[in-house]
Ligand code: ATP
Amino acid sequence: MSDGALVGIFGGTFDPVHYGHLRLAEEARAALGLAEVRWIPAGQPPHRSAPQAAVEHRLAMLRLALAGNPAYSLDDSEALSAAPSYSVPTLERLRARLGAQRPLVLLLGVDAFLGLGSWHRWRELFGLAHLAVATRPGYTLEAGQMAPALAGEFHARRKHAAAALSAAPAGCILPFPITALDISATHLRATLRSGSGGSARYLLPDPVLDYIAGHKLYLADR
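Requested model, single chain only, the form predicted on its own:
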């Protein structure tokens, strides 16, 4: 991979990974010209309750879901760490490994981006990566929807073309539209908990659904 190749960073609990995650990553790869998407599952997410599936199961499901796509890679460093999974330390670690000039692109959904002001050391993100914000078709992300501090960053950093991501290693905010798939891990877990696993088919890859059934995951609340 050349030093100018764009690397997408996609974090989350992936509890479980589903087609909504996969479509976001694939459409980001195509729309933004990413050479690679690194999936980084959280071990101890600080902004939400602990994942229901144990880390070894979430990693196994991700490996099944990502198999066969050479543009996808799995980084298990955060998942296997006992420390809280904050984005700034994650990006600092990747910077140390990939170098200061490699463009990194943090992939976020709209809801996550709008809540950015509550993140640990959130302003430091812009010195470490670009932020690409996936929006629903027909949805326009505007500064008026944001808290004032985030709106100021958005106004100063917003770009309208993916080419801007290659011009610098970090610092841009780029909204981009993706296909709207109304799939949530919360709904999937509720469906699986009800015992009607068949109704979850086509919402996540078959090997992942078979793994869940084989290991009897999500059958009870924690």
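For comparison with the form predicted on its own, provide the form predicted in complex with this ligand.
So it's only the chain below, everything else dropped.
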């Protein structure tokens, strides 16, 4: 990988991973010219309730979903850490490893971006990475939807073309459109809980669905 190659970083609970996640990563890779996407599942996300599936299951499902794509890798450092999963320390570790000049691009959907103001040390994100914000059905990127501090950062940092990501190692916010897939892990878990695995089909990869069935995941109401 050359020094200037863009590295995508994609965090989430992935409980379970689904095609909304996979299309986001794939379309980001193609549209933003990312050399690779590092998937970083959270262990214990601080700003939401605990994931339903145990971390080893979420990692196993991600391995199945990402298999065969040489641009994707799985970083289990947050997942296996006992510390709460915060993006800033994770990005600091990556930055130290990849060097000060490498453009890092944190990938997230509009819903996640709108909640950014509640993230630990969130303003420091902009010194560590660019933010690429993918469209998601049901959410809009309007100033009225953002807390004032976030709206301020958005207006100061917003870019309109992917070329901006190569021009600096961090600091831009780039909204980008992706194929609208109204899939959420919350809805998938509810579908799976009802025992009708069949109706979750084609919303997530078959090997992941088979894994869920084989391990009887998401059946309990929790």
